[in-house]
Structure formats: C-alpha cells, structure tokens
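Here we start with a single chain on its own, the form predicted alone, put down as structure tokens.
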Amino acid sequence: MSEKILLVGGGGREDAVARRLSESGVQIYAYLKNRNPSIISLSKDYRIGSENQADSIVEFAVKNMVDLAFIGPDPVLETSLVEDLLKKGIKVASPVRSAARIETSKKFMRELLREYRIDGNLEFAHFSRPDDVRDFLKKNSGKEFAIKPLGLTGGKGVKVMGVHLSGVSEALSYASSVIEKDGSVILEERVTGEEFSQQVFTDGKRVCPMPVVQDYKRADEGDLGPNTGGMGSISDASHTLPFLSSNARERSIEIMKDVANALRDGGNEFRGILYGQFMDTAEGIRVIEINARFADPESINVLHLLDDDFAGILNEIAEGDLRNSVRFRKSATVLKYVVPEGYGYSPKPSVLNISFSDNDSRRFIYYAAVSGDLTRVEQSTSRSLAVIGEGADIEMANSHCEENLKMVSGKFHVRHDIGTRAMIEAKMAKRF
C-alpha cells in the first residue's frame, strides 16, 4: 500500500481527508493555499502556495517521493495536474480532467445523461447568444428555469426564476451577463422537491455507496439570504433521510452506476469520487448536478462516519480495483460552519478561540479556510471551522453539535436551525 500520500487542498473537506489518511497511518504530504493548522499538523511535509499550479505541485511531489494523491478542490481539476502526476509514476485517485468534464461542463453531463438514456435528466438548452435566450424565454412563457454558467461556480453561481429572479426580464439579464462573461449559458427546467446528496467510491467499474446528506446552501436561517458554498449538512443512521421518497436513495445510486459506466463507455474513465446532487420530486429522482470530487460539506459528514481503511480506499481506487462495500457507522451527524460575520454579504473575518473540552474533542471540529495554530485562528472571509455531531438520529446529533459549538469562541456567524427537530418536521410534513 502507498505509505506516502499528498493531498491538495487546505479546506474543512481536506481535513476530513487527512484526518483519515492520518489514521490509515500513512505519511501526508499537503499542497494547500492557507496555513490550515489542523492540515499541516498531521503532514510530514507541507508546501503554500496555489493549488492551480500543477508544475509546483508535481515538483513537491517527486521531491516527497509520494506513491499516491488525492486532489480535493474542484478547480485543481480543470488542470493538467492529474495528468502530470500519472506521467511521473504517481498514482492518482482523483479523475483526469476529460472524466472531470462530468463537473467542469454541465453541457457535458446534461448531454452524456441523454446519450446514454440515464434515468433523471432534465430538459435543458444551451446558448451563445442573449437573443437565442430571449426567444426561448418567450416561447416557454409560464415555466421556471434554472440558469447556470457551463463551468464550475464554487455553489454561488446559479440563479433560479422565481427564487433569485423574478422574471423573464431578471432572468434574461442574468444569462446576458453570463454569455458576456463566459461565452455561453444553460438554462434548465426548474424543478421542486427535497435536495439531497449521494457520494460514491468507484474505480470506473464498481460503485460504492457513502451515506446520503442534504446540505444548506443559504446564508440565513430559515434557508433565507444568498447562497453560499454551504452552511451545514445533515445525515441519518438509516443511511438516507426520513423526508425522502423510500426508494429515493437507491434510485440516486442507480444512477450514479451509470453515470460512472457512461463515462468509461464513452473512454472517459472516471476514478475517484462522483458526488451527485438529486431533487426528490413528486415525479421521482431528477438530477441536479454530478460533480467530480468530494461535496463540502457533505463529505465530512461521511468520512466522519468512515470505519474502514481510507489509504486502502484510495489505493484500491487508483488501481481500478475497489473493494464491493465500505463500511459507515450507523450514526446520525448533523454538521454547521462558522463563518464570518456578514458571509454571504460582506464578510467582515476576525479571529476566534477553540478551547477543547477533552482530549477526544478535537475530532468534532475541522478546520477550514484559516490560518493559526490548533486553539487560535484568524478567518479568512470564506468558511472557518465545521463543527460536528454525532449521535443516535439527527435531533440527539443536533444537540452535541450545539454542545460542541460552545468551545469556539470569538465573532462568528452559525445557522443554528440546521439539523433542528422543528426543520425535519416541517421537512416530514411537506413529504409527497
């Protein structure tokens, strides 16, 4: 097995990563853009710098002597990094940038779902032109449409009519200025439901299957304000969630194994981690987005629960031969970020306290977009910390994750609503 492994990236989502691969007992290697205390105090060696610079990089790499890596910011893989590493003899458990298009160009995935007929697609339209948008609006006059840019958009980029637009006129503005800033724009069909994310393993052929999440993208509790890149998330001990259809996670997983035997058909092998984001309508299981790399912050919520070998996941997925099953505690987690006053507006970072209640309390919190050592850190204007909770079902995790929140200290802004009984029972009541 690789006993030396170097992870990209310096997020809440990397450190859920190492924290793993920490316990694997393996050497770690971090490439990261901020001085994550929590990352780079689990690694052998550490480098700062931009994690789109595949040449630094694969240089620190060789340096290392590194036998695997693993890539977790979405943009890294739009790079030719994974690419780089393969050609100097580095594993990669993470997809090449032609398997990552399934992330990086919605027009990709939303025509790779309608070549190979795959359950959940949507009605879509691409265009290059704002008039092409304006006959299309007025030819389906009375529907709703998502309004996405092709590439990635951290979260923040899209804009739904009649939620942040409200009407044909925003909605027209708002394809404009993205034809004008990225060349083109997909509009999609608005659909309602309950959100939810499934996360997998595969190694191109096999599909293993991670707990379902739901997270919280607006900034304000009561899903109010601008969208984020993720307030918090929750997960059952049953694996799925009690507000979702009763065959919804075994539909979304379905999916995922085709999506994954799409792309090796079409010679776009993909290896790594497919995260795809489902609505859960009236109408059965549609499918939102299918992302190339672990969700934030859905995948500490997973790998919180992880009670298997991580570096032998990851092995076994850069060598095409992954395991049938991994293993997840029956445990319920709800998780909720720190962030900055005003984040989703004007962040305005200050710097916070953690004061561990015991030895074992470290695990509840990971450590995001900061800079500082273990017990002080200075936030950045993005997320800081994700503090965690686990217990029985979501209600009891709820209530550590609250508990937990107490050792942070400072000037910070938290949705306390998530994961409350108060949401799921107004989620149970909505149920179709």
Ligand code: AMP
The other form holds:
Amino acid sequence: MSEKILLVGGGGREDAVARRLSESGVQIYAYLKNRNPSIISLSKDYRIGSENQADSIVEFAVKNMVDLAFIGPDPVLETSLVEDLLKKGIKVASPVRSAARIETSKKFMRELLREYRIDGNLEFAHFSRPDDVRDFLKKNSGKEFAIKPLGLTGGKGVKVMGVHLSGVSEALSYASSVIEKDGSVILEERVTGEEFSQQVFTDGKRVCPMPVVQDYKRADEGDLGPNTGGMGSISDASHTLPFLSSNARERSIEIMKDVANALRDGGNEFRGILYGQFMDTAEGIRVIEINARFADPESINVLHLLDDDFAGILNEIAEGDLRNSVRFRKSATVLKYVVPEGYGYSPKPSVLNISFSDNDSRRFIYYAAVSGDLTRVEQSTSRSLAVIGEGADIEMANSHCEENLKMVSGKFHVRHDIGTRAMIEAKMAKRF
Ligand code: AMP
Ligand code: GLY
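Structure of the form predicted in complex with adenosine monophosphate (AMP) (previous: the form predicted alone):
What follows is the whole complex; the chain from before opens it.
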C-alpha cells in the first residue's frame, strides 16, 4: 500500500482528490501552479511550478520518495511525465501517453470506436484542406456538424453549426481557421439531446462506474453565453438523472467497458479514470468525447459522495488489480462554481472572503484556481471555489448548496439556476 502520493494539479478537481486522499491517511506531495490553500494545507510538502515541466515534477517525486502518482489536468497527460515516473519505479494511477490519445486525439478516438464497432459513434470526417471542407459541406447541404480541433481545447475550441455558427460560410471559415492553426480539423454530425458524464475507474481490464453527472458549460443562467470550463454540475441519489432515458447509464457503462477493452487490445492499456461525455438522443446514446482523466467539476460531485478508501483504489488501478465495485453514497449533489465577474467574456478577478458557518462546513467548499488562505482567497481569471450541497434529492441538494454559498462574500459570478426545480422540470418536459 502506498503511503506517499504525488498529486499533480491545483484546481477544484485536485482539491477533491486531496480531501479524499487525506482521509485515506496517506501523505500528499503536491505539484501545482497556484498556491491553492486547501491542497497546500493537506500536503506534507508541495512545489509551485509549471505542471508541464516533467523533469521538475519527477525530481520532486524522487526527492520525496513517493511511491504512487496521480495526475489531474489533461495537458499533463500529453507530456512524458507518466513514462518518466514509471521509469523511476513510481507507480502511476493515470494513463501513459499512448493510451491518453483517447482524449488528446479526437481522430484516434473516433477511429477506435469505428474499428471496434463500439456503439454510439458519430459520422465524422477529417480534413487538412479548406477546399475539401467546402466540397464536403456542399455535398451535405442541409446537414449540421460540430467542428472540432483534433487536440485539447480546454473546452473552448468546439463550435457547433446552428448553435455557435450560423450557416455554411461561418462553418467553413471556422474550419479553415482551425486548419490554419493546427493543420487539420474534424467535422462530426450534430446530435441533440441531454448531455451527461459517465466516469469510470479502470485498471485496463475491469471498469468500475461512478454516478452519472450533468455539467453546465455555458457562462450564463438559462444556458446562455459562451462555453466555459464548466459552471456547475448535478447528480442524483439514483446515480443516474431523472430526465435521462432509463437505459442511458447502463449503455454508457457498456461503452466505457468496450473502450477500455479496445485500448488494451490495441496495445494501449489504459489505467486511470475514463470520462465519457454522452448525448442521450431520440435514437440512443451517442459519444461526444472520451477523456483520459477526471472531469472538472463532475469529479467533485462524485468524490464528495465516495464512501471508500480512495488511496486504495488508486493503488489498485496502478497495480492493474482494481476491486469489483466502489461505493458512493446514495445522495444527490448540486455544485456551483464561484467564478470572477465577467468569466467567459473578460474576467475581473478580485478577493473573496469565506466565513465557515461551523466546523463541518469546510467540506462543502472546494478551492480551485485561487491563492491565499482558507478564509481569504485571491481569484485568478479561472474558476475560484466549487460550492456543493448534498441532499436526498436534487432540490434538497440545491437548497443546501445555496445555503453554503452564503459563506462566500465578495464580487463574483455564480449560476443560481443550476439544480433548481424549474430547471429539472423543464428537462423532464423535454423527455422523449
Ligand atoms: P467538447 O469540447 O467536445 O466536449 O464539446 C463542447 C460542447 O460542444 C459539448 O459539450 C456539446 O454541447 C457540443 N458538442 C460537441 N460535439 C457535438 C456534436 N457532435 N453534436 C452536438 N453538439 C456537440
Ligand atoms: N467538465 C468538462 C471537463 O472536465 O472537460
């Protein structure tokens, strides 16, 4: 069993990881780019530095004789860090680079689903010349597509015809700008329905599901405004969501199992967390994206409910010997991100004060891209604090979340509509 764990990353997701690891009784060694006061307070030692500097992270890990590592942010999975740590004899509960391509290359993901005939794939085409995109759009006139860079975009590079792009000429111009920047672009058929996130732990062979979560990416209430890294997220006591088709969770878990098996079969065994973004359409479940890490904020909802030894789970993943099931409380959660004013447009960071209502209340506030101390934080231009509520149903969880938000004061933006009864009822009414 590992006693010393390296944690890379300093956001809300990594704070949730640090909280559960500290409950496992292990020593945390954190490598992060911001002085996250919660992660720092839970760590035995920490280093501030760029998370893409594999050499410096390895040196920190070796110096502190850590025996297990876990990586939060996606850009780090594109560096040589996991291989470098493994070469030093350090176990890692995150995927090697070749396996992380399931997220870092959308082309690799779509082709893997096609090759292994995995359910839920979308029609897609890959282009490296604007003229070919023009011909394709002409041939498919009347159809709408999502236009995506192949690689990581921080949730901000995808544009959908009929949502962000009106008409063929805007679509062509956006696709051409992606080609100019990256050399190629991917077009996928546009699908509509409710989106949901299904995350699983996997040791490459076995797959252990977490509760389903829905996240809200748009900056403003009513799902308006630009896409962001995520403004909040909800989960239900049933571990699925009331407005999804009855088999949505089951089908998505099957797809995640098929993906883990296909990766292993192709010589890219995946150890870590797979996070599938799905759309529940009238024609069935469709895969929007497969990611190679915990989602942020969705990981916070599920880690908040984790009723198992997290360090033990990570150890089993790294050793290729994952248990059969992981326990999560049967409660609902509503999470709202406190972000700087103007987030998504032109963020204006300021200072926030947190006054805990009692000794227990710190566990409902997760610290993200902030620095400072536990009761006074400086915002950056990214998300600041994830405030969560837990309850018997989504409505109760929402009222606890709103109550917990009162502990935070200062200038900030938050989406109060996430998890309200009105929002859930509107989604129920749209069910097919
Ligand atoms: P992504 O960064 O791939 O998660 O995409 C960002 C958002 O764009 C998703 O959450 C969806 O709302 C939307 N999107 C992506 N792909 C599609 C698609 N094929 N059809 C419709 N919407 C999509
Ligand atoms: N929730 C969006 C993401 O983590 O990519």
